[in-house]
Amino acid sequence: MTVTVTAGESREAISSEELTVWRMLQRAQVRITRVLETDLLVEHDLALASYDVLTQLSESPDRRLRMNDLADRVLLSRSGLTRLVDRLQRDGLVEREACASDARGLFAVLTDDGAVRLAEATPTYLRGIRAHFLDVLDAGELRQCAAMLNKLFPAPAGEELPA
């Protein structure tokens, strides 16, 4: 069976099997994300997006990133990141600092309290990834998954998995 999807003047045919695979991918991502979110909220009062921001900052030089760069890394809009960083700043997990080279630019900076909270939450996050993704797939399936995802969105240099 072929499903025809119309978008404006354009018409693209997608088989029901192709559409099913697409929907399965979406559901898998949403379900795993919800489990991780719930675990982090229940055990650490930390939303998954907040965990992601703290992780990105902890992995950056001097535990800081320009707000625009951080928004790109955590896949949030600029305004969405601003609201999230406002909450993290109120909680003492992140600070904002002015950029010396650009009066309009701001850095988000991980605080010591933010680093502690991240360290406390990381085992929960990793346990969830292991239980709901890694342990479900064998080594060959993981390599296959990585290869397929790399075709969709190539990994930055140095982050590719060995064949």
The other form holds:
Protein chains: 2
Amino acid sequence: MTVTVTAGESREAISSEELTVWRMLQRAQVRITRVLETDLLVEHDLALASYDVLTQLSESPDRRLRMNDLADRVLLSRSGLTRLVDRLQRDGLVEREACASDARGLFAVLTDDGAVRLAEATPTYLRGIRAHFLDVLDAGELRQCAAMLNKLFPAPAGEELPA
Amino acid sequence: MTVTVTAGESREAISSEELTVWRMLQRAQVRITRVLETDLLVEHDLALASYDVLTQLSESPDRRLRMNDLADRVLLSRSGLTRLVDRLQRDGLVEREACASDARGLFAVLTDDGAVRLAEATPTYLRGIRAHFLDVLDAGELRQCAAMLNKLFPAPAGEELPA
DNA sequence: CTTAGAACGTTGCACGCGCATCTACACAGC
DNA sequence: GCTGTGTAGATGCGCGTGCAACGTTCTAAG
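Just the form predicted alone so far, so send over the form predicted in complex with the DNA.
Next comes the full complex, this chain leading.
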């Protein structure tokens, strides 16, 4: 059983099973993300994007990262990041610091308050991932999942998973 | 090697491999969706959400669906759907029709123009999915993926994939 | 019949996002 | 030293989203 493609451009028809897999993937990802986001919001007044930024900073040397590098790691446009860091700075979780070697550049630096806030929120985050994702799959499935993801998006150098 | 969880709430530590799988999943999903969205936007001036609505309607009996049912199938809040249908109606792709049996209810109905537009956009959509998702995985991986998704989100009755 | 409560859909509001644009700075070639 | 091209971030703008509140209609209980 295949999907009827009215205009025939694709080289090979896509079966409805394949299409369903894709749709389920979308649904699953959106719904898990939504649960995670509301949990973080309710318990720690922290959006998922904010959490990601804090995490990236905390994992970087000297708790700092150039805005540009940060934008690459977080799934956000440059302008989006500018504004997000604005908010985080307003809340005292992050500070901006000039870059000595390049006057155009700015560092986003995690403050102590930011680190505390991140530490508080992390259990919520991990619990969410565990409950809605990791716990549902067994070790084998997780490995398969990793393998597929490696094929889908060759990781940005240094983040690959061991086969 | 495990991630340091500062506040000890989670029952079991999450290994960094597990965390990486989750992060990759997020990245992959967001990036594929983004490519799909811009392709549809550039080639057919159609947002992904709009495409989903048109698809759902075209697959429903009489090309119509109650707003509420539609909101459940599309990943959108009720208010979001109201506005989206507003736009689609303005563009003549969808019409609203009163429901005889329930005066509160409204049907969203796919127009002929909407069907044409959908048919035009579908090859782009399918090509995107094929290129960025289906073609990258082999049949076995796709089956594994389906199995995992079934565990992650027990499909809403009638959409399950055969084992 | 009346009334309480729930369900369907819409609207006011504030917010976050991306695109295009802009300024400031860097670095190459002359 | 200038000048042109490219890069780092910030900003104006419009758009799409969700939440909370609202009007309307359905349904059940008294």
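Positions refer to the first chain, counted from 1. Just so we're clear, the structure is a prediction, and the values are computed from it rather than from any experiment. Take the two forms, find the largest set of C-alpha atoms that superpose within 1.5 Å, and that set is the rigid core.
- Relative to the superposed rigid core, residue 19 undergoes a CA displacement of at least 2 Å between these two forms.
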